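Only one chain is shown below, in structure tokens, and it's the form predicted on its own.
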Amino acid sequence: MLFNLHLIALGLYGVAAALALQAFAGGRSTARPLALAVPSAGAAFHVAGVAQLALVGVAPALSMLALFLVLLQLVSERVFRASAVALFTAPLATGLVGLALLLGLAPGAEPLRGGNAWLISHITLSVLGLALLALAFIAAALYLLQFRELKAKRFGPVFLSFPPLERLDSLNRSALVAGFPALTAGVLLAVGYTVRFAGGIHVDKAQVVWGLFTWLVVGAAVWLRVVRHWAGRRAAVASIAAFAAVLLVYLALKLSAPGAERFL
């Protein structure tokens, strides 16, 4: 049960990757019902799936990612009207659900239980700060890509597909100041169960480093964004710095030390 939901999940990610893609390639615009309905429609099969999840190792954390950036899609799409979104959204989650099932999401996975509460409330809490934290990359992108055609007066595809340049930076300002909390609170979570149960649990040095990295680098994102007043081109230019860095860390992490066991 668990690979197939995460299966007619999958599939229902690919159609609405291939209805954005569609639009933007200059073909058949989807109606809006519909480019809504079927992501929606994929996100609810995805949390059965993960509702049965043990969330340790890499590839629960993929599929709760690829989930996120479902539901911040439909988020951006109803509250910002930001339907271009999904041309970044969509495919990340198909490829990241498919790699999730590759690694080892089997029938047999145990599902969560409730003595693990705060381990699954850190686990769920960091994964939504990563989430916001590629949206406020995705949403930067846009931004530039949409400023470039401007500055070009080119009046193709991008400039008729995307949203306009305020309604993309109010959505990397919203997404970062919204991804700091997650990401506190998920470090402290993470603390938290660390202290309560010192004597159970073996703490990853690599993933500490991880963590509290991403933290500093989405904190200075958002202090430039909030403190500093950065907006339009160069806080997009810092948004996509910030999750570059993050991205690139974690590479250089899971290189030195492999295993798809941990969240790492």
The other form holds:
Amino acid sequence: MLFNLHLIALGLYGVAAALALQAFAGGRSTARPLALAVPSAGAAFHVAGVAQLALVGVAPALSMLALFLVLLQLVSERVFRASAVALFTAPLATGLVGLALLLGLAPGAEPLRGGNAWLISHITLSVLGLALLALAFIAAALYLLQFRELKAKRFGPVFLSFPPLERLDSLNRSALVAGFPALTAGVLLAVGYTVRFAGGIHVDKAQVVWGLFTWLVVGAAVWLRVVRHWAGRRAAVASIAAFAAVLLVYLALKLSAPGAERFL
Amino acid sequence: MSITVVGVNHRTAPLAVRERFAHAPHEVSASLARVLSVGAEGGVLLSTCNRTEFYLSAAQDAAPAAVSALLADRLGTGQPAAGYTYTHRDRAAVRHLYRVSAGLDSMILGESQIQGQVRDAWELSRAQAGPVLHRLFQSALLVGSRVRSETTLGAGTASAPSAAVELAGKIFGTLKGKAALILGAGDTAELAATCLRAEGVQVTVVANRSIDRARAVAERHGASALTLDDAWEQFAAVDIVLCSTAAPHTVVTWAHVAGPIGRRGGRQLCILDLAVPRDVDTAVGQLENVFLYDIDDLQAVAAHGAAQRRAEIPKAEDIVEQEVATFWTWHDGLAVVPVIKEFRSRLDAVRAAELERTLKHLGHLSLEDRAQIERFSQSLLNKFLHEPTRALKAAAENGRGYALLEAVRRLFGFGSDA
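Taking the form predicted on its own as the starting point, write out the structure of the form predicted together with the partner chain.
Every component of the complex follows; first up is the chain already shown.
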């Protein structure tokens, strides 16, 4: 059942990705109801699948990250009318669900004990924070592409199908500002969980390092945007640098301290 | 009487060339006079940002070359202008003007601004136009109106200012609450200001070389008025700058913008240069967060909205063809009139001579009888001429007037100048 639900979600995300790419290639938007309905249906199946997952291990984390990306894609489309976000999120979600299915969606090796709610909340909020960081990255990338096209006076598919610069800047800012509290809560829950339920689950140093590093990087990005009032191209470059740093550190830690059954 | 158009447009010449060919209103009369002096009865000069076209009636063979020479002088590079020009004659020339007026030949398909520009050109050249071009331009305006009312060719983003608004929207998203500075106080600037206000933009400042004209436009838009020299600091505050001055040279330089842009805190500035010649130095576009677009860029922006309007082209072309036929019927009729007049005049002279000769031999007739005979001769002539006159007019209306006229000329030995 768990596998089938993910498989259906994978198929629908694939269709959503194809629709997004087709709309981009055609230089115009897909019919909005269709652009919302297909990923929404995928997300509905995906939610049902994720609800059955034990949230320990790489595969469940990837599945949850994909789900959040699709949900954020729908929010972006609805609130910011930024349908071009789907160009990144839909293929990414498809790939992540596919990878999760390949890795196997069985519960993690380490059983969950007391404090299950803490752990689920910690994982959920942390993955949501990461998804929001990814959304900030996507908005920043779209911004830079649109900026380049507008500067170069090229009025092709990017110009036609990407949202206006200010809207992308606003989406980037909102994603970062929403992502930081989510990550902060995730970190705090992790600390609380470790203190309260010490020994409940094994925690690697690498996990702690990556978690804190991510939190600091997103915090710095938010500080630049909110306190230093960075906006536009400069803020977009900072967001991309932040996302790249988080990804690179993850890969570095993953290679230096592998643990297939855990997130890192 | 032939009709000829010699010109350049956005398809045959780049903006940098077109802006050299563009005529300010005060230059039109002299340029027309120069071309007409070579040999043409009438002329109208249509000069917009996208085209400079000389419409000539009864033009001698040397007239197109005179236009090319005039344009080459304006080019100022010593190179000939002929490489940029096109020439259409008679029906093709009429069709061309009708297509121009309908917006079929515009950079932005179906744009409505061109109709006003055709009207302005006609009025500006009124003294030099002559009756044929008067009629041609009058009918061109009617064709433009007909196309716009009977098709949806002008629907949507069809004018340069509205395309400019769309472009600004790609930078800012919503334009509501954005502040705009308008440089220039002409019709294009005013139309652009109206388009911006319709999108919620607040026109805060109107700047012009003449403060009086700036005040007049500013009052209508609830803005303040400045001279150009006082306007540069506004670049730090506004979001959109719309340039449409009539200046023959660059008005906004890199130095004017570089200082204020540093005080914008990274906010984007959209500069829309609708003027020809361009108002803004192209180097301004290289400044960070400055997006500079000129009139050529608008073509690409509007292209995506043109698909729907393109579907209306066949209908619009049909209207143009109908009207070309109507005009040409009138035009053919023009050639018939002098022939009929001469035809009648010659036969009447024969009648009068023969009557006089006959009456010399009939000296016994009373004055009343003589008058009776004269009325008879006139009536007889009218009856003889009735059918040929009707046939000539009918042939002209059917577009076959020239063949019949030629036959009449040969049969009755009229001069070719009839």
